[in-house]
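First, one chain by itself in structure tokens, the form predicted alone.
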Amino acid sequence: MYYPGLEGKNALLIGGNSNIGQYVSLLLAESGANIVIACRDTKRGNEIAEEARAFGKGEAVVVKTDCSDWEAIENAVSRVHEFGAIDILYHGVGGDWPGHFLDLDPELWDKLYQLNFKNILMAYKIVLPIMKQQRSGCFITMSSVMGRIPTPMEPIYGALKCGLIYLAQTLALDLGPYGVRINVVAPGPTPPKDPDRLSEGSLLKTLIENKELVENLTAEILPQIPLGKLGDPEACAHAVLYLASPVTGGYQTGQVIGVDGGWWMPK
């Protein structure tokens, strides 16, 4: 699907090979953007880049990147600069180990913080000064419906995702005068369309292999979702593209688009 205003734009996709990120990569490519997929699993990243090149529009490159490594993020940014300005940054890395707070191993706390918050802090710190100097740019992060609804099975993950919303809105206030837009997409539970399209070592892939846990979580969650079904990763990607396009999302900053089947409804 084509989104207007993205032809020739340059996008860095941290986690552009993930469950949702792969569709963000492909939609940007279909809309004519140049994409840099920053990921650890370059095999999967290159498969997505090959699909992106098939549109015959923008460039598509892959950079091996550990999103917790400052120099690795700077290197990925430098690859975007080979095309020109950094117009769009999508950060789609995250994950959780579900469990009640009193049952969670404290050793998980730092891992969850690094994966779901500190990595994003680092990307903001590296990229926002560039966008500020450009006086333009669009930065989109992935939160979660769990950051809006207290859920006993995801207490730390939910708290961190809530913090991402606060941080994004605070930065949107700070950077708005420089023409920089900062927005958030908050999906509900979103299983993969095809588990084989997930990277090896993906937390989501590990989770869905635990069929009993998935069945129990689904049985608990579905009755709370007005639309009565789980999410679709490509639908979440369309929310990202809506915000990325200067035509559809050009006058939006500090916003959170929920793609959660109505589980959380703003008051």
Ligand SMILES: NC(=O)c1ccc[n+]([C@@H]2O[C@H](COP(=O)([O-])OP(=O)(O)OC[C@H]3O[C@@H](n4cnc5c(N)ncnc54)[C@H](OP(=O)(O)O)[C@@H]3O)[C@@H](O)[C@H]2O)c1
The other form holds:
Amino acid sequence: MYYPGLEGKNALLIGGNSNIGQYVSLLLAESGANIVIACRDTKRGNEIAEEARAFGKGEAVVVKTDCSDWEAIENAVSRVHEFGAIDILYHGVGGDWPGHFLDLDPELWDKLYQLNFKNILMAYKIVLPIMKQQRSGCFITMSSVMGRIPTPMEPIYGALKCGLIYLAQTLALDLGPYGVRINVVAPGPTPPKDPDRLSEGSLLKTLIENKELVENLTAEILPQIPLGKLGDPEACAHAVLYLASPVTGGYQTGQVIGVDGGWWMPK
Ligand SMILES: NC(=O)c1ccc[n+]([C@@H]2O[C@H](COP(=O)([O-])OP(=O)(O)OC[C@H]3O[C@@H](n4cnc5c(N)ncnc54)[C@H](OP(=O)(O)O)[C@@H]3O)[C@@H](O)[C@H]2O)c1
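Return the structure block for the form predicted in complex with this ligand; the form predicted alone was the one displayed.
Full assembly next; the chain just shown is listed first.
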């Protein structure tokens, strides 16, 4: 699907090669943006880049990146600068090892913090000064319905995803006067359409192999979702495109779009 106003725009996608991120990459490419996919699994990244180039519009580049490595992110940013300004940043890194708090190994605390929060802090710290200087830019991070509704099986992940909303809104206040927009998408449970299209390191890959856990989680979750079904990664990517494109006249910042079947209904 084509979104207007994105031709020739430049986007960095940190985690643009897996479940939701791959569709963000492809929708941006279909809309004519130049994309730089920063990820560890470059095989998957290159497959997406090839699909992106098939639209025959913008450029599609893959940069091997560990998003916890400061220099690697700076390198990915410099690849975007080869096209010009950095107009859009999608940060799709995140994941969980579900379990009740009392059962979780404390060794996971730091890993969850690094994966779901510190990586995003670093990207903000590197990219926001550039967007501020440009006096333009759109930064989108991925929270979760779990960051809005406390869920016993996702205690630390949920707390960190809640923190991402707070952080985005704080930064949106700070950077709004410079024309920089910071928004959040909060998906509900969104399994892959095709497990072969997940990156090697995606935690979803490990999760869906545990069929019993998936069945139990689904049975617990579904009755709480008004629309009675799980999410679709491609549909979720459209929420990112809505925020990235100028269809709302660039007049949205500090917003959270839920794509969660109505599980969370903000007042
Ligand atoms: N799917 C859901 O049910 C769901 C629900 C709510 C919220 N979310 C959130 O939505 C976002 C996207 O989720 P998803 O479903 O697309 O998950 P995913 O398929 O597991 O994608 C995670 C992405 O992060 C990248 N990544 C992980 N560690 C990295 C690292 N150290 N350096 C660079 N890239 C790294 C992965 O690529 P590489 O492995 O190649 O690096 C992959 O592209 C996440 O923040 C997730 O928490 C997802």
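A quick note: this is a predicted structure, and the numbers were derived from the prediction, not measured. Positions refer to the first chain, counted from 1. Each form is matched to the other, and the largest set of C-alpha atoms that superpose within 1.5 Å is called the rigid core.
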Task: Yes/no, Gly249 Cα shift of 2 Å or more between the two forms with rigid core fixed - done: yes
